[in-house]
Partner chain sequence: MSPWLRKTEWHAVASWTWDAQDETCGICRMPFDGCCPDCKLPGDDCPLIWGACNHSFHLHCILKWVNSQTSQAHCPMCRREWQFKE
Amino acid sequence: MEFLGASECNLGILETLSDDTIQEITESYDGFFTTVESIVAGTGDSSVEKEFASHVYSLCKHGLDSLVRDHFLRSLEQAFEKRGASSFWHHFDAYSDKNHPSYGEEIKEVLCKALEEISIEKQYHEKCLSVVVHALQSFKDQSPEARLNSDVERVQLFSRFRSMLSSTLMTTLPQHFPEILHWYFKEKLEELSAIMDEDDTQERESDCMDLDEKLRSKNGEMDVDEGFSRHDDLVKNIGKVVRDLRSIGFTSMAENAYASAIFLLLKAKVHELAGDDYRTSVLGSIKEWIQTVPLQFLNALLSYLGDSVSYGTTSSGLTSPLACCPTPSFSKVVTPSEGIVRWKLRLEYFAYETLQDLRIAKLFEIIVDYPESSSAIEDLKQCLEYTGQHSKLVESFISSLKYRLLTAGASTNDILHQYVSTIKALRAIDPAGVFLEAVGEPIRDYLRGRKDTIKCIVTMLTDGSGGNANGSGNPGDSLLEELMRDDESQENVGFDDDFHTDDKQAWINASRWEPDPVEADPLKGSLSQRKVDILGMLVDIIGSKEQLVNEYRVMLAEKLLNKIDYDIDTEIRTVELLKIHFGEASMQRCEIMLNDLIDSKRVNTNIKKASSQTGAELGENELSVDNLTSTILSTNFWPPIQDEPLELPGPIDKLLSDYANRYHEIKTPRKLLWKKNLGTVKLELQFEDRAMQFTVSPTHAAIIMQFQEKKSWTSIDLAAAIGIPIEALNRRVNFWISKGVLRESTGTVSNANVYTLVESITDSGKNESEELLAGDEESERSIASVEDQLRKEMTIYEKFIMGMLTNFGNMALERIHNTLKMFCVADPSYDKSLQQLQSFLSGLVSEEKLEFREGMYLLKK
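Can you show the structure of this one chain in the form predicted in complex with the partner chain?
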C-alpha cells in the first residue's frame, strides 16, 4: 500500500484503530486520490472540490494531514514535470547546438513566450494548491488550538511548492539556457544603449539650435518623449523577463545573466572609448556612460521589480514604480538606493580596472607620445588611485622596456629620451617617485653599461639643436632650459597655493598625510619633501656631477675652439643654468673659458685699431691684419689640447708674429703662444672657370697654400715643407683630392705620391662657391675627450686589472674597484669612481681584451 510507505510514522496508530475507522480511512483515501487526480488535471468542477475537501477533512481527522500534503505536492510535481517543465524546455530545443551569434531575433520572443506560458502553468498549479490549503484550513478552523497557525500552513506549503518547482526545472535545465539568457540581456542592453546614444545626440543637436527652434521643439516635446517611452518599454520588457525568471526560482541565474551582460557591455564600451588615441581623456565619458546606461537601467529595473524605491520624496505607492525612473537629464534630486550605490561602485571599479589594464599594456607607446598623451596618463593616474594596482604597472612596464628599449639596436639617445619621458609621465602619476624608482632602475643600469651615455646626456642637457625631439619646450631648447622653466612654473604654483590656503585647507592637507609606501627607499627622504628631480636622475646615471661637468667642459671647449665670430650667448646661458644646478665653483673653469672668448674679442678689436693707426704699407705677398682673428686661451683652465707642430706659409707666419707682437705691446709682460694647428680657415680659390669657397683646418690650408709656389709636390717634400708626418699629410691631402682641387699620381722617385693642382675643374661636377667643411674625423679633434683623458690615466692600472682577472677568473665591477682601492694606495693612488672604472672596463671590452658576462668581467680568451 502506498500510504504505508509514505508515512511509516503513522503505523503505530493503525493497531489502535477499529475496523470501522479503518474502513472510513480507506474510503477517504481512495476518494482523496481520485479527486486529487481530477483537480490537478483540471477536469473537476466545484462539486469535486467539495468532495475533495471532505476526504481531506476525514484524513486529517485521523492525523493523516502530512499524507495529504505530500501526496498533493507529488501529484503537482508529476503534472508539472509532464506539462510544465518539459514543454518549457522544449521551446529552446532548436537552439541547443547553435552558438549565440546565430540565435536570431526570434529567440527573444521565444523566451518571453516560454516564460509567459510557464507562468500561467505555475499560476494554475498555485490555484490547485490553494484548494488543498483551503481544505486543510477548514479542518483546522474547527480545532481551536490550531487556529493561530492558520497562515503558517499556507506559507509553508507554497514555499515547498516553489522549491519543488524550481528544483524540477533546475534538474532538467538544458546546458545552453544560461547562454541564451545572457545573450538576451546583452542584446536588450545594447538596444537600450543605442537609444541613450540617440537621445544624447538629439540633446547635443538641440543645444546647437537657436532659442526659437528650441522653444518650438519644447512645445512639441515629441522627440524626447518618444525616446523616453521606448526606453521605458524596453525596461518594462526586460523587467517582465526578470520577474518571470524570479517567479520560477531563477533569481540568481537571471541576476548573473544581466550582470555579466552589463559588464560585457561596459568592457566593450571602455575599449571603444579608449581606443588608441591618447590625447583625450576618456574616464569622464566612461563614467557618464555608466551613469546613463547601466545605472539608469538597473534603477528602472529594480524599481520595476519593486526591490528599491527610495527617492528624495518617499514614494507614496500610488504612482507606478516606473514613474520614478530618473530622466536622462538627471535634473531631479535622487537619493539612490543602497543596491544602486553598490552597483555603481562595482561598475566603476570594473571600468577603472579595464581602462587601467588597457593603458598599462600600451604604456610604452603612451610615454613615447608624452606630453601629447598626458590625458591618457591622467586617466591612468586616476584609475590606479582607485584600484591601487601600481605594481601591475611597474611589472608590465619594466618587461616592455627590456623587450623594446634596452636592446642593442636602440640608440643611447633614444633610450635617454624615453627615460626622460618616462620620468615626466610617471611623475604625473606618482609625484613621490616611488614607482619611478623601480621603473627607472633597469634603464639606469643599462645606460651605465654604454660608453656614450655621458656624452649623450650632456648633449641632451645642453644642446638645443639635437636635444629634445619630443619635449614640450620650444624647438631648439635644451633639456636644461626646459627643466628650468618647469621649476619656475612649479614655484609659481606653490606660491598660489600658499596664497589661497586657509585653515580648513591646511587641515585637509594634514589629514591626507600618509606614511611612505613600503616600496620607497627610506634613505631617499620622506614623501612630502621628495620631488622628482629629472636632472638628479640623469646625474645618477653618470655617477657624479663632477663627471657631468667634466664632460660638458670638453664639449664646451670643442665648441668654443670652432667659433670664429665670438658669439657665445647660448653657451653663456647654458653655463648660467648649470651654475644654478651644480654650484658656481664647479663651473668656474667653464666660466674662465667663456671669459677667454670675451677677452679675445676685445683684444682682437684693440689690435686691429692699433695697426690701423700705424698704417704701415703692405708689402707684396703680405696679408693685412684684417685677415686674422684669434681666440686666446688661458690654457690652465681648458681641457688638454692636442698641440701638433705645423709650418705655416711665410705670409701667414708673418701675420701671426705681427699679431703676437702687438698683443705683447698691449698686454706686457704677457705673451702669445700660437697653437698653429688649431683654428679655422676660410679660403676662396679661383680656378679658370670658377671660384670655390672652403672652410678648413689650418693644416689643410697650409697644404693647399704650398701649391701657390709649385703646381706639383711629392708627398715627402710636401710633408717636410709643412712639418707634419707623412701619414698625417696623406690623410689630409685626401680632402683636397676628393674636392677635385688636387690630383694624385705615382711619382718617378721611389714610389712617392705626387700631388698636382687641378687648375680647371670643370669635370669634377662640384657646385660653385660651395662652402665645405673639412672632414671632422675623430682623429682631427683638437680636444682630448674625457674618455681619452681617463684612458690615459687608467692605463697604469690595466696591467693590474689583467693580473687580477688572471688570478681570480672573473670579478664583478665592485670587487675590482675595491681591490684597486686596497692595493693601489701610492704612486699614483687609485682615485677613480666606480663609474669611471666601469667606463674604462667597457672600453677594454670593446677592444676585446675583456669580456663582460652576467655581471662579471673576465679575460677574453
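Mind pulling up the form predicted on its own next to the form predicted in complex with the partner chain we just looked at?
Chain only, nothing else included.
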C-alpha cells in the first residue's frame, strides 16, 4: 500500500479501499477516540497507552496521521479550556471591580498560586502530547524518509499546542488582568528599589566606620550578605512569575507589565531627585540609579530566565558603558546582551525625556533664578541634545511668557531683567541662538509697545545692580560692565596679545563655525550672521542705537545737573564702555558734557582761590563766593534744558553776579548766563525751638527765603515776589507744608491762599538732611525728556500727516512712514524711525486728534 505524506490526509483514497480495510479504519478510529478521552481525562494506564499506540499506527498506515494530530490537539484544547483556563481566570474574579490600591497583598499569593496551577495543568497536557508524539514516532521509525523529518514535526506539534493554549487563554482574558500584572511588578520593583537604597545607605555608613568596626564586621558581627540574599530572593520570585507567564504564551503581556512598572518607577525617581531644587545637577544621580536598580534587576531577571549574558563580542553592534565593566572574579569579560543594551538605551532616553519635560515646565522659574540655577540649565541642555525636542521648549516657554510675563501687571523693568536672564540661560543651551531668536521675538514685540522701555533699558545698563532685578550682581557693576567683561572673556581666550586683530577674529569665526540646525529659520540669517549679543538684542528692541544714546544723554545730563560735587568717575567709566560698543562719534556729546564738569571743577577752584587772595570784606547780608559751586555747560552739546523764570533773593542774586564777573575776568571774553531754576541749595532753617536742614531746588529755596522778610504771604504776592506762576507756586509750596514749616489757610481774596511760617511747634526730631518728595521729583526735571524732544521735533510733520489722512482717508503706519520719507526731503528732512513715528501718532490719538482702528490711522470725526 502507498503511504501518504505526514502533512496530508487524502480522504478520497477511501474510495479505492476494500471493505475490510474500511472496517479496519473504522474500528481503529473508534478505539483511537476512546483512548484519547481516557488519556486526556487522566484515567488511562499503560495498557491504554499501548492500545492508543496501536490505533495510531493503524490510522497512520492508511495515511490518516494528520487526522490523529488534529483530533488529539482538539481534545487537548477542549480539556484545557474546561479545566485549565476557566480555573485560572476564576482566581481573579474577586478583583474585577477593584482598582490598584485595593488589590492588597493577597493578590501576589493569588497570582503565584494561579500560575503554579496553570503550569501543572500545562505540563500534564504536554505529557499527553508526548504520548501521541511517541506513537507517531513509532510508526515513522519504519520509514527512513519520515524518520528524518520526525524532529521537525515534533517541534511543530508542540508549537501548535502552545499557540492553541495561548489563544485559549487570550480569548477568555479578563479586562482587569493586565492591571493586576502591572500592579504586581510595580510593588515588587518598589520593594527592590527600597532594598537597593538600604544597601547604599549601609555602604555609605560602612565607609564612615573606623578600622575596629570594619574588623568586627569581617569577623561576623555584621551580616553583610543579608541585602544581597534579599535581593536575589526577590529577583527569583519575580523571575518565576515571568517564566510562568512566558510558558502560557503571555510573554508580551509580561514584558509590557514589568516594562511599564520600571518606567513608572523611573519617572517617580526622576521627580523625586529633580523636585524644585534647580541649583544641583541631578542627571548624574538619575543615570547612576538606572545602573543600580532597573538594569541590575533586568540583568538578574534575564540571567534567571537564561538569556542575559553572552561572552565575547555581541552581534548587535550596539555600544554601551555596560560593555566596559569586566568582573574581576571571572576569567572572561562579561558583556551585556543585546537586550540589556537596548534596555539601557530605552531607560536613559525615558529619563532624559522625563527630566527634560520637568525642566521645561519650570523653565520660567529656572530662568528667574539664573545664574544660581545654571546646574538645571546644564541638565536641560544635555537632555535636549539627547532627545532633540527643542521645539517643545520653544512652544512651552513662549506660552509661559505670554501668560506670566507679557501682561499689563508686569513692570517693564521686570520684563527686561527676565529677558536678559532668558538670553543668558538660552545662550548656554543653544549657543547658535536659533531657539533664542524664536523665544525672544514675542518679548521684543511686547516691549516695543511700552513707552518706558528705552528709559528702563538705559537705567538697567548703567545702574549698579549687575543686570539682576534683585541687585545680586557684583557691587558697583552695571549690566553694561558685565556684558563687556563676558564678551572680552569669550573673545580673548587662547590668543596672544600680538596676534593681529583681523586674523584673530577670522580664526575665532572659523573655529566656532557650525552648520545651522534644521529648526533654524532661513529668513533670520545664517549662524555666521547671527550673534547672541545681549546688548545688541536690547538695542534691537529700541530699533536703533541713536535712540538709546539719546536717552542715555538725557539721563546723564539729569545726573550731572543734580550732582552736588564733581565726582563723575562712574559716569566716565560708563561712557567709555558705551564708546566701545557704539563708537566714539555717537558718544561725543556725552564726552563734552563730562568735560564740562571737569572744567567747571577747575574754574570753580580758581575763582575761589582768587577770592581768598583778595581778602575783600563782606557787607551785611552778603554771601561768600565759597558758598557757591557752579556747573558751567556748553549749551550746544547738552539736551534742551528746562528754563523757568525765577526771581532770587537779593543776596543770592548778588552772589551770582560777583561769581559771573570773576569768571569773565578769568575766561575773557566769555560770560555766564545763569539758569536760576537749576541746581540744589543746602538750607538750615532756625526756629524758636528747632533747627532743620534741607537740600532743595532753587525755587523751593526762593519760596522759603521770602519768609525772612515777613511771616505771612498770600499766594498771589508770593508768586509775584519770586516771579513764577501761581499754579507752580501752589505745587512747590506743598513741600514746605508737608514738612511742617508753613501752614496754609484760606485768604480773604478769592483764589488766594495764605501761607504762614510755623515758628514754634514740637517737631518729630527731623533735623537731618531732607530730600524732595517723590511726587515733586518728576516736576523738578532739569532736562526735557526724549519724548518731549521728539514731540517738539515731530510737530512740524503734524500738518503733513493731517493732510495725508484728509486725502487718503485712512493709512497704515508703514505707509505714513514711507510717504513722509518720500516727500519731506527739504530742511528739516524726515529722519525718524518707525518706532518714533508710532510714538508720535499714539500721542495724537491720546489728544483725540486721530483715531486708530484695525491697524489704520484716520482723522477724529
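Residue numbers count along the first chain shown, from 1. For clarity, every value in this text was computed on a predicted model and none was experimentally measured. Between two forms, the rigid core is the largest collection of C-alphas that superpose within 1.5 Å.
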Is R731 among the residues whose Cα moves by 2 Å or more between these two forms after superposition of the rigid core? yes
Could you tell me how many Å the Cα atom of G803 shifts between these two forms when the rigid core is held superposed? 4.5
After superposing on the rigid core, what is the C-alpha displacement of G31 between these two forms, in Å? 2.8
